[in-house]
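One chain comes next, on its own, written as structure tokens: the form predicted on its own.
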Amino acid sequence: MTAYAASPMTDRGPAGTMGRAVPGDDAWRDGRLLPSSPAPGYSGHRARYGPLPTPSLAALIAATSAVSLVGRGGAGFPVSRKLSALADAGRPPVLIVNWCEGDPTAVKDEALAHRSPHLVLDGVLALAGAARARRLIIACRAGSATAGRVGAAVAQRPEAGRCEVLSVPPRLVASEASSLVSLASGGGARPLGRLAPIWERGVDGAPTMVLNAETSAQLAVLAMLGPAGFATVGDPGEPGTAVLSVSGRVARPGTYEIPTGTAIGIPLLAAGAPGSGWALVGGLAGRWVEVERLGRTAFSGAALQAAGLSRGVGSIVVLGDGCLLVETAGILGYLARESAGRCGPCMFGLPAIAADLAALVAGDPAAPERLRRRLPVIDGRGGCAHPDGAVALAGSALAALSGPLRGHLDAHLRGGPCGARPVLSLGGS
């Protein structure tokens, strides 16, 4: 997926700032995070957005709380609470920008690196100044186009000389927050476990904050516009914009910036998605939902939660007329292969779930009951959230196959594989 598209905006222009003046309306109408064309280098970026503000940490905490900004890396944790933890620590922190795009269903990190890398750097540099950070680390997947663009952007601006670009192995769990902390501390890129409070003791024993690339860009916009200006677009309860990758069986796969609260049917229509079938929302740890129902759902935290969904990594994979069972079995096989293999749920549980789903594709009548017994045993018992996401996805698929897709499940149980090919290319068998 290589297309990056900014959906029509309704921004009325900046209504206030946290520091210095920002440019007029035209700088923001063409997409806040994904302008239709990238600025030509750092000087062009500064000409478009104006000087980088220098807010205090207290001002950033108040602003992120005022606009209910949540992290865009998957967990959706309130940014103000992360910043408050840094303030409470009372020691210079380490900041890590997760620019790795570990989940293969999303390409928004790539889009940001192509369209607005300096906006992402603006956010973390403003935060680094406010928090008096001791280290500033930019984590990118080794050998990726994103890593090359980020390295070039860092080299263009003198104040970014303190940024360390960390090369992360191309493995799913390598970009998990505590994996990045371990790697930046000289260890392996593997999760440290649920009991590792990195906001208290992270890289080199310092309080550490990991923020997604989009989160950093959102911080930059908030610092430039202030809460009132930031809130001129989007859902009043969760203002601003969001970046959403749409892929799968669509005519125009791409990454779209939309105001929060936008009906998901709008970016689906822009991508040329079919009006029926199923879609995976939130990434490989997401949930399955019927496209028709999804199209009427607003893209906001509250609306997605009410629909039993979440923003996750900010991706939608449209299955169309593909087989949900075959797709889920392929994803679970991938998740089992990509685990760190450091705890029982990853070492034994995920391969067992993947085997059950493969057996179900082949028509094993005992597989559904095995899955129903196995999933609750694995859920919540892993060293990180990786097994939980796999369990949630498998449970979502089982619910669909026991309900609206019961007829298709019965066809598998009677005749075995349906011949469908996976939409996602995840490698392996």
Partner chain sequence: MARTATDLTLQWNPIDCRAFGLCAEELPEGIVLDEWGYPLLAAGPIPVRLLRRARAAAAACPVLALKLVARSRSAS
Second form
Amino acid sequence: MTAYAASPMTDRGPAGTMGRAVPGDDAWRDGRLLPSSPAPGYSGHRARYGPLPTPSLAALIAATSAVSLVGRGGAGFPVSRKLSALADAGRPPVLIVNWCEGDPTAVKDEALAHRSPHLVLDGVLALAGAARARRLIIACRAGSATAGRVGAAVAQRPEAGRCEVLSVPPRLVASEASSLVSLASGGGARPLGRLAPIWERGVDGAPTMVLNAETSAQLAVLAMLGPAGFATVGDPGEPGTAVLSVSGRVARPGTYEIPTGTAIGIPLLAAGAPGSGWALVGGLAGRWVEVERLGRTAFSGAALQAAGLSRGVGSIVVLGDGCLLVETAGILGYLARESAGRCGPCMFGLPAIAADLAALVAGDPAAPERLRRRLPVIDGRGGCAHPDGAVALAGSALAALSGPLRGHLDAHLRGGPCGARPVLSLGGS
Amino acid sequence: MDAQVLWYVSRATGVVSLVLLTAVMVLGMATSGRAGSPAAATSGVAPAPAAPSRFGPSRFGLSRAGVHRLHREMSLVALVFLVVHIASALVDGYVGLNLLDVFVPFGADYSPLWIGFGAVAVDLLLAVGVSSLLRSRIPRPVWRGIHLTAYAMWPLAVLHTAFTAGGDMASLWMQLVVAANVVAVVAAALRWRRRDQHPDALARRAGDLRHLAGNVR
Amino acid sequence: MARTATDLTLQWNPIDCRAFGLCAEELPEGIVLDEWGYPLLAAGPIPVRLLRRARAAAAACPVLALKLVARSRSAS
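To complete the pair, please output the form predicted together with the partner chain; the form predicted on its own was given just before.
Following is the full complex, with the preceding chain placed first.
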């Protein structure tokens, strides 16, 4: 889609190296994170990308700030601020790579494990050296193909002894940041709450940073290319690339790496998505948007925000001839079943709004009013962001159904279920 | 001062202390469950109460929060009576107690076993009181563990009352007072022992169970 | 000039909260319970006139899920 030409630059400060020259531009002509032909093994990876970068923490903070790198796990938090918090804490931190692919609409963690596992490991290892990390934890979903690939990749590395591979229960909220902290501290994989920030007191009481696998890979690319090399592609305000999972009623579901700022219509076209209908952007905690409008939207934080969307976990589910209401009800049922069961607003609020949506599918005229009353009561009151995501999704569905899809909602209210089958097949633990 | 007066003071404040401690126990058990909390009456998809002005059934004409406060405040009053009971017994000197006997059990010259029960009760009461004052600074399981020793403290206090008040126990009113105290606490304890069926408790137990299942899969 | 607002606010821990509901009895002006019995707190600093009762609300919680904290601490 784009030539990932880099201008190898050298920015050797006294505290470490950043953006050392790479052996030829070949490594970056293909996808940055998802090359079409993966490097064979660890030695192949090193031959293609050169030695592991050894930047200083200060250089990483400056570089992530210069390219406005944001976390790719869903919250979209600026990486430079997370790194600054580690620097401010002044104690050896614990680093966790979140390679769990919690959200069932995303497959990018699996794609990274398949095609660039060593790039992901390079990122966190470079950071571990820079921040003098006391523990380095690679969290993968127990029994997944990703876990197998990651385990094999770690075993090939000279740093294998430094990396702890953490097996995470296959549940959605088990891969929430504080759940990982709890699991890594010897507790259960359930959220700890939002009152004590993990970057101050996380695993074993040490400052802790959780990096999404893609974020770690982006960090590796940034450390190898330097800010200027990193910014040769993408939107100038937020340069680089992003990995997008496209699924649903499309001909070619999969992961696509695009330069930021690319019109989303292009990967949709590549995936063979229909030109109309609705799509869910950002994962199960995402927002509904009309495909036509989405196609014109650029994939960058600012453009998505202007369109009332957010990057979330970088996934798009195309609805096609599916029903937005049926789909939302199905997702909310799943989110309610996936509650960690630790706080009241989630334990009771999510089943209640899931029931409201199911009632709406069946044509209950009182359901919209119940939802409008309940959503603000649940929003922001959970022990983690899980209920907030459910509220956002339900709110987005309600907005679509009282706006462009008013007619379809009326049909439900008159005649009950419309017969559409869910696009996503969500299990539940 | 007339020694007889002190002896009467000690006996009277002893009985009052027991009655107050009984009341504190009953009030504590009344607030420890959630039977009166708003959500307990309903479950599942219940309509939202419109800004409730009154929360749940009252007990003894008080709100649940009022009962809770009375539990804490009455425990301080009981402590005052207990201090007078002990101090007057020490100063009176009739039974030859010293300060050590108040805290260290089974060393008293007079009725060492029953006075000793009183001493153990005093120790437990102090532990419960001090830990409650520091409640916000100690881990909740620690506080709760100490607080539950009140259930050992109270029977010891009853035995201490029944068997040191030898002469008084011969009177019907004293027998009635002790019996009434025992009945009150046993009744409250039976009610307290009922399993917590609040929706929050049930959902939490279900969540724990599901979490364990998720770990073994 | 008399201050009408303190720099304190109530901080609720949803994971610790067991829906006892005592807080709402102590401070109905600032706390109502949702349909499941969990507290909804009024936003903003606690007014001086309600400070005593806000303290009582925090003290009433059997599981210490409600705390009075400085506003700067809870703002993060």
